[in-house]
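Only one chain is given next, in C-alpha cells, and it is the form predicted on its own.
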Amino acid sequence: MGGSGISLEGDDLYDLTIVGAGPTGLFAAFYAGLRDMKTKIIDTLPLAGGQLITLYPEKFIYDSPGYRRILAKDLVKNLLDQANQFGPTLCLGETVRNIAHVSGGTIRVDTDGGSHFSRAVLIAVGVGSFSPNKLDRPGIGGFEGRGVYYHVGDRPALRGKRVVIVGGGDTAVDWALNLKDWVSHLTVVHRRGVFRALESSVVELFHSDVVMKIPFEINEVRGGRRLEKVVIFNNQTGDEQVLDADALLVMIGYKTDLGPARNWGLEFSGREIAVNGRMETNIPGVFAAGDAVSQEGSVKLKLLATGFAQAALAVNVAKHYVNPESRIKPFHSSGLTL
C-alpha cells in the first residue's frame, strides 16, 4: 500500500468507487447518490446486474423489498433506473486487478482497461466468479446447449416443453415454480427428501401439479439430435424410469471464486472478506458489502435485503470517511427532493 506522489483532483477524482454491478453495487451507487457522493461503478461484466442478469434474467425473485415477485432482469433495470437518477459513472468489461493507496488519501484502483482514483472504494462483488456445477452422468456433456442446461436465458423457448429439473435448492424450485404454468410438462427430480430451498416456496412447489421424483437422480439421458429422454433411478430402490424429456435443467449449485480480490491485501474470514460492523475491510477507505463478505458479530444471510442494508451503512460510513464533518447518520431519505 505505497505512495506514488499522484495528486488527483476534478474529474480523475471520484469520492466513491464501487467494484460491482449487482444489485448490492448498484443499490450502493443510488445510496452515495443521496449523499451527494461522486460515484464510479466498475464490473468485470459486459452489463449491469450480477447473477440476476447472467444466470437467470427470467427469474422471478421473492426476496426484493417492494415486490410481491418481480422478474430478475425487470428488477435490475429498476435498481439501474434508481441508480442512474444521480448519473454515476458505470464502467463494464473491466476487472479489478490491485488496490492500493496512493499520496493524500487517493485509493488507486487498477483494472485490466486503466487506473481509477477514488477517495473511498466499495467493494460489491457477490460471489465473485461461477461455474455451474456439472453433472456427470452418461449423455449429459454431448447434450450440453442441445437440451441440457445449467441455467435458464431464454424463458420462451421453453415454451409448451417437457422439461424435468434436478436440484432441491432454491434456483431448482423457484425455477420449478416459474415454469409451471409456462411448459407442457414439469418434473423435479431430488436425491433427498430434504430441500434446501425456502419454506413458503417448497409448500407452493408440493401443493402444484408438478411432479416430483423423490427420492430420484439422474441416470443418464437419451436422443438423436436433441434431448429426448431422462433415466431416473431411485436411489433407495434402485428402481429405474425413464421420462420423455425436451430440456433437462441442472441446477445443483455453483463454483464461486472472489478471484484477483485475494490478492487486494484483503483480510479474509475463510472465503469472505472480513469486515467489521461499519462494513470496514482492514485496509482504511476500503468497504465491503453483500454477499462476498463475513460480517464480524453478524449471522450470514444471503439475501437482496442482507445487501441492501450493507450497502446503504457502507456508503454511510464511508461519506462521513471523505468528509468527517458529515453525518454517518443521514437525514432520513423521504425528507429529500428527488
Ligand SMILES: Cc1cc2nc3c(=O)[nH]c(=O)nc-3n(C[C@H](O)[C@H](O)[C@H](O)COP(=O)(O)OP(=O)(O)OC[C@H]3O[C@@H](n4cnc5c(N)ncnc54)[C@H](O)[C@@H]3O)c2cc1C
The other form holds:
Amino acid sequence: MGGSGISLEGDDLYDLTIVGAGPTGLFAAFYAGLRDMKTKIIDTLPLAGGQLITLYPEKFIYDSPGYRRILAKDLVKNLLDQANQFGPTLCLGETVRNIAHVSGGTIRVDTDGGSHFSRAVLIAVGVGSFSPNKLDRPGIGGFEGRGVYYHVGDRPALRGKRVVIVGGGDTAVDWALNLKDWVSHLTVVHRRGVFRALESSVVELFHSDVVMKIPFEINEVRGGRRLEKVVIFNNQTGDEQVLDADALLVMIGYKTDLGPARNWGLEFSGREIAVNGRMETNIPGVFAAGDAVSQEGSVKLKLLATGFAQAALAVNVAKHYVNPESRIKPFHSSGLTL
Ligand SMILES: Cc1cc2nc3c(=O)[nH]c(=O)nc-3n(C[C@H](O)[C@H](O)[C@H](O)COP(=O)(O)OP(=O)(O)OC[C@H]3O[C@@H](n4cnc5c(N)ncnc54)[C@H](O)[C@@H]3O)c2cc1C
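Rather than the form predicted on its own that you just supplied, could I have the structure of the form predicted in complex with the named molecule?
Entire complex below, previous chain first.
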C-alpha cells in the first residue's frame, strides 16, 4: 500500500469497491445494495461470472442453495440479475494493479484502465488467473482445438460424438455426468482407483453406463485432420487399448496464480489472503472473501456456498466500517421492498 494526498467526495467516491466479479463478488454486490452501499465491481475478464463462466459454463452445479441443479451460466445470470436490482457500477476488462490508502480514509484502486476511489474494498479475486494442466503425450499438442480440449466451451458440438474424458476429480466426474446422455459413447480414463470428486457424484457415475477405464492412462492420440484414436494403457499390466474418439477432454486440474494481489501489502496464509472471522485483511477497510482467502480458525472449502456466506459477512462488517453508526447485523431482507 502506497499513499498520496488525494481525497474525494461525490460521484467518484464509492462506499464499496469489489475486486472480482465471480460468484462471491456478484453476491457481495447484491448484499451491498441491500445495505444501501454505493457499489462498484471491477473484473479483468470481459464477462462477469469468474470460474463459472470461464471454466465450466455448461456444467451442472448440484450444491448451490435453492437449486436441485443449475447450469453454471444460468447461476451467473441469476446472480447478475439479483445484483443489478441495485444498479452497481460494473467495470469489466480492467485488471486491478494496486490498492492504496489515500487521505481522509479513502482507498484508491488502480487498474490498467485508471483509478477508482472507495471507502472500503472487498477483494474477491478467487484463485486469480487459472490455466489447465496440460497432458504431455505424443500427438496431444497437435490436436489441441481439433479434438483435444481442456475445457468444454461448446457442449452442443459434442452431441452424438464419441468422447473420452481423462481425470478423476470433480471436473472430470461432473462433465462425465453432464455428457453421458448427450454423447453417443463416453469413456472415463483414470490412472488410479481413488476419485477425488464429490462422493455422491462418483457413486452416480459408477451406476451409469459410462465405460470406466481404471487404472489406465493416455499413451498417445492419433488422427488425420481431426482426432480419431486415443491409445490408453493399463499402468499396472502395461496392456494397451485403442479407443475410437472424436473428442478427448483432458480434465486433470488447474494451475492458479493470484498475480498482482501478492503486491498489495496483504498478509498471506500460504497461497491465500489471510482474513479474520470478520473477513478483515491486515489493511484497514480492505476485506476479502471467497476462494482467495484463508479464514482464521476455519476449514478451507473452495465452494460457492462458502463464498456467498463470506460475502454477506464481509459486506455487513464493511457497512459498519464505512458508517460506524450503522449496525453490523442487517435487518431481514423481507423488510425491504425491491
Ligand atoms: C471445474 C470446476 C467446477 C466447480 N464446481 C463447483 C460446484 O459444483 N459447486 C461449488 O460450490 N463450487 C464449484 N467449484 C468452485 C467454485 O467455482 C469456486 O468456489 C468459485 O468460483 C469461487 O468464486 P470467487 O468469486 O471467490 O472466485 P472466482 O470464481 O475465481 O472469481 C474471481 C474473479 O476475480 C477476477 N480477478 C482476479 N484477479 C483480478 C484482478 N487483479 N483484477 C480484477 N479482477 C480480478 C477473475 O477474473 C474472476 O472473474 C468448481 C470449480 C471448478 C474449477
